[in-house]
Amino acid sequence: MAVQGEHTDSLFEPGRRSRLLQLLRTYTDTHVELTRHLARTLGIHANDAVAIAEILWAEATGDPLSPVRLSERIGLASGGTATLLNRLETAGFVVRSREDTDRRIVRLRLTPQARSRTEDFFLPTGEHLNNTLDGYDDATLEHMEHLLTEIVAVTAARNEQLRADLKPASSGRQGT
């Protein structure tokens, strides 16, 4: 806690804050190009790429992705995410299935070789993770956790807010 006229770093200030910030946004960099490693090592675009992390992620969770969370994901609109996900079943990566007793509900899957080689991708660098994550006890995980979720929390809230901001003004014409 601050000390009253002390002065404290912020988001735009030099100080630790703001190094901590700029290391997630350093890992979100890295990860976006890591992904664009994939797209080049599967020979697809990588926005392909992109939906192809996103569903193996979700797979892995248990928690399979429909086309619509998908959609959310990636940032496309659903007709951009039916012709990506059209490309990528005809391209033997995704296959959809009816899983669920509500058979109108369409879950997306890896295909076994998609899915084989997109772990054999990321398996070098989740083992580097996992052996950087092994030099922290539970309650230094359990606090960066902590952080983590309120970092997201926060920005989630930020978005949601400016998605909001939006609807009424993409509904009229403007500018014309």
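In this text the structure is predicted, and so the values were computed from the model without any measurement. Positions refer to the first chain, counted from 1. We call the rigid core whatever largest set of C-alpha positions still superposes within 1.5 Å between the two forms. First, how it differs from the form predicted together with another copy of the chain.
Once the rigid core is overlaid between these two forms, Thr90 does not reach a Cα shift of 2 Å, moving by less than that.
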Second form
There are 2 protein chains.
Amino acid sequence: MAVQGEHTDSLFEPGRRSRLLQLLRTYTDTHVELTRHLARTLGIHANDAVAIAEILWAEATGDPLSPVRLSERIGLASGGTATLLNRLETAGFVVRSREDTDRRIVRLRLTPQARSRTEDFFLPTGEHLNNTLDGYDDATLEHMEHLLTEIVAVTAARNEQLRADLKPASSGRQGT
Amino acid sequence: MAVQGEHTDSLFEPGRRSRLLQLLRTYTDTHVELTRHLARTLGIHANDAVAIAEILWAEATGDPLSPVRLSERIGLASGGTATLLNRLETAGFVVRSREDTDRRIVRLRLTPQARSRTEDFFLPTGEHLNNTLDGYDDATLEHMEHLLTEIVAVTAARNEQLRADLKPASSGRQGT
DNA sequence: TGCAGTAGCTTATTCAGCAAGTTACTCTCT
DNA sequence: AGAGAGTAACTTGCTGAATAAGCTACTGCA
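Right, the form predicted on its own is done, so what does the form predicted together with another copy of the chain look like?
Starting with the chain above, the whole complex follows.
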């Protein structure tokens, strides 16, 4: 018998802000579905496709993922990530290379075939999106970039906070 | 031996457009992680949390999901969705109600407890985001809304196309 | 040189999800 | 009205993805 129950409506209040947030939500759904289609196209599991996309992007930015960092992004435990990587390596999508000075670290790279198939998959959408963005002037895009950056920061901060609840107290060290 | 292999670089070319697309990708990752935290908070599986968010949102827009439509959104087959819903119903998160004139159709609604727990989870982020959006004037937000709408449309169109490849030929109608 | 910390992996086990089949309901066509 | 096609939801048997726990290899501090 909760008498109150109106404050939470702010999430769904009509208005421009709420509409924007819903658009972001919808975009996420859409992007996730696109990744599922990638999985189907490559003949692999949904999570494997997520991993491939992450590996591809990280590699493109010049800082290839390690298994631990991949596991953080796709939300799998260490063992599950190892299984996933074995699967992808056996299927010829991924190679592991120890190229770091720290000999413990493994770097994940796509095979040329995997990269080209994945890029071919994303390319039409990418070009279509680029064309769409061409319809906007530079100032608008800059605003958009700024806004999105802030939005990501807010959400990421919340994630960080929630992640902190996970590890109660490992070592005595508890930094900032 | 593909001699060419430069056209695909357009996905990663430096520049504002590419940066925007990466931001969208990052946002998706962030939002997905947030949903995983929701799962942990509610003590349910990741996919279950995705389903709860979808059910909540659909209900809020006045058009509660049916199992089929839920399954399309979360990317599960009919049987898997039934299992998931049984799980959520048993755990007291979801109720199924036959309220449609078409007696086959089941509408999915969150229990009050589930709704309040989920809203409590999203509320801090939602308010934080609203504050962020308050820093932008109306015209800018309108531009954003327009741009995002287009982006979603492009991606959704691609999804539709890919989904069409799935069903080979049900009725005699076959396109190109 | 030992010891704590981290990266990556292996193994045993569980249970989520799929494919296929069943029931219930709706709509159309005769 | 009644047969038949189509759709919504659910059930069941089985596969294998992911987990938890434990192990090895490497790093770097004391």
